[in-house]
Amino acid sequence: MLDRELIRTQPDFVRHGIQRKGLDSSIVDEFLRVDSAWRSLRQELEVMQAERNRISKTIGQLMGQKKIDEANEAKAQAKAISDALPEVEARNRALEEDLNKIELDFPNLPHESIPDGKDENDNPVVRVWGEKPTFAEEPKAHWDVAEGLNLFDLARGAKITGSGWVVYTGQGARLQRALFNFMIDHQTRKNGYFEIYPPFLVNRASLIGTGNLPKFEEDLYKSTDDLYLIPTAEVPITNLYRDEILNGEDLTIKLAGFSGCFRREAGSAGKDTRGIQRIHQFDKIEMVKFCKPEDSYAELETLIQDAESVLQTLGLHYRVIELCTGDIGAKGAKCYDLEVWSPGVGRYLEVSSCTNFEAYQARRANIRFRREQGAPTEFVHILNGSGLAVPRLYGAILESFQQPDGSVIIPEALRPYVGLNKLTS
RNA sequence: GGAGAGGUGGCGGAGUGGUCUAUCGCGCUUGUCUUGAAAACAAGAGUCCUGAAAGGGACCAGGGGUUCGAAUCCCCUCCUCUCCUCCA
């Protein structure tokens, strides 16, 4: 959601931002049309209400003075207004609903600093850490490494649930569990995030707050009772403060939580479908920050660094790219992707996406703060990023640390969590 | 799932359908007093929308209804608490 006042007073600026993302800016004109109709009708409505309220008050006084005839006359006047009100109210409500719907469909504007571009091929590389590991023989892809060690079972996952659902087994299950335990410890103890363990199902209002609804309904698993399985812990964690006014002194608030993530769309594009690169359920640590507007770009830099520090600790080669206007999507203002090198697949795979939403989510979720007591409320800026997603990291570990004999050396930092130095058959 | 009791401002807690403001207390802000603080006294203070402003409107969990007028009466939904049932 954008500031209504900004759309009203600087429509060209808003149009330009939407067009930079390659999106349709006619929504601006639609908004302006409905907004002005709504505001003028609202004036009309409020004049009627004020008049009715005024007359109603005099009725009480007249009754008290036993001026029954005058009271009855006033009653008739008030009733005439009250009879006319519902029709105006209904029109007003209809316009208001239209306006709200349009408002929720608005994309966020890109930050002025982000590079123009058409798609992912135009994303500049910001930095590279480490080097590609070298192998005596051609490195195997993680699904081949895993097969030799019986780490996960895609066939049986498909049997018990469906295609794109994975069962981790034995040492593979242990590595999986070790990875998210290691990462939540890393982000909370080393990087100073406050730990959250959220529900995995949320209500509709929460998904509207983060911007997943109403637009991306088809990407979500819906349960009975109108609850949705979360696509990321971003949803419950961001919504912790929905409809709240935060104390400015408490900012920046840094939260990190573990959750399962459930995505219907995964695999539907027919891309990256092998192994565990794209699956319907995966585990992830998510970091969320709530901060003052003037701090959010500095917080974005430390957020991506916090995500990177996981890969550094594990000794995995990676690069950071910045998403261009054509690839950033509707919700973000600026976004970095963290991509780990996957030697067997032979590509860099996204393990984290760190985004500054500025006030976009805060407006939707109504999360505000006061700089000090008595100060006016302002919207916070909200950022989030994975810290990290497990499956692709899992794959990168298998591929990067595979040995000629088929075993996999466990990185030092992970050993206390796995309880093994290497995975063997 | 069943029975009962509830949901009012930052918190606690009143509120016979109307008469100028949703009592009051705590907490909060400012002022008086004080070297400073406390105490006392006085004043102030909610959120949102709309409007250039003056002003107007909405909000007592949410949504409907009755009425000239609803925190108050009626209906539905959600949530909390107690007890029962079930369950890990």
Given for the second form:
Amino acid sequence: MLDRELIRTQPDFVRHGIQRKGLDSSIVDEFLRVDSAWRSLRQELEVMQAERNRISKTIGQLMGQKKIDEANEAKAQAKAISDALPEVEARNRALEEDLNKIELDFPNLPHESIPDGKDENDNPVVRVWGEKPTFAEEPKAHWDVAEGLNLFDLARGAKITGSGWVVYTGQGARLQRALFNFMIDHQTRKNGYFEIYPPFLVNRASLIGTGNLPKFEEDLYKSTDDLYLIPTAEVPITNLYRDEILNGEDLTIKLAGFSGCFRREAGSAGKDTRGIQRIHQFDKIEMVKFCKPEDSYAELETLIQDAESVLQTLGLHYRVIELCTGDIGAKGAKCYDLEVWSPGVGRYLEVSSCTNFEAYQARRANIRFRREQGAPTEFVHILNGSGLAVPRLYGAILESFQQPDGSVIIPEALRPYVGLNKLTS
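Having looked at the form predicted together with the RNA, could you now put up the form predicted on its own?
No partners, no molecules, just the chain.
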């Protein structure tokens, strides 16, 4: 959500930012129209209420002066205003509700530093780490490696639930569990995050706070009691501080949590459907930061480095790209993606997005801070990033460390968690 005063006083600036993302900027005009009507009606309402109060105060004075006729006339005037007020108040509430709905549809504005572009093809590569692994023969895709080692079962996942659901089995289940345990330990013990284990179901207010609702409702799984399965731990962790005022001395707050993630992946039919590249339930470590506005871009750089450190520790080749205006999406102000090399698939696959939302989510969730006692409140800046998402990382390990005999070498840092040096049939 954007600052109302920014939209009112700098509408051209807001339009330009929205247009840079390739989005429809007519929402600015819609906001200004409804906002003008709402403020005008609110002023009318305040005048009516003030007039009624003024008249009501005179009634007692007139009665005390024995001016009965004038007092009765004043009573009639006050009653006429009171009778008219409910209709005006109802129109005011309706306009305010319309204004709130429009506000929730506003995208965030892109930071001035991010590159202009139409789509993912215009995203510049920021840096590359490590070397692509080499193989004597054509490397197998992770689904073929997994089949030879009986690591997961897509067919039975589809039988139990449906297409896009997976059952991890044997050593494959062990590797799955090892990955998220390793990563939460890495982010908390090595990178200084405070661990959170959040609920996997959240209420509607939580999803509005992070910007998932109302825009992305079709991607969510909803229960019959108006709760939603989380698409990422970003949602419950961000909402830990909803409607709270934080102590400025406590910032930056760094939280990391493991969760299952549930996504319908609406609109993604036929895209990356082989193996476990795109599934409806997956595990992920999420990192969330709450910081002062002046610190948020420095915190973004360390956030992506914290995500990178997982891949570096595992010895996986990857690259960092910066998202251009046409690919950053509605919520972000600036975003980096971390893409691991998947030799069997033959391309880079995203395993983390690290985003600075500035005050966009904080306004929606009403998360503020005070720099010192008695100081005015300000909205915090909120950042988050995956550290990391498991499925594509899982696939990259199988593909990158596969051996000619069909086995898979376990990266050394992961061996204490798996309890094995190698996956074998």
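Rigid core: the largest C-alpha set superposing within 1.5 Å between the two forms. Positions refer to the first chain, counted from 1. Since the model is a prediction, treat every value here as computed from it, not as a measurement.
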| property | result |
| --- | --- |
| Among 221, 45, 191, 132, the one marking the hinge of the rigid-body motion between these two forms | 45 |
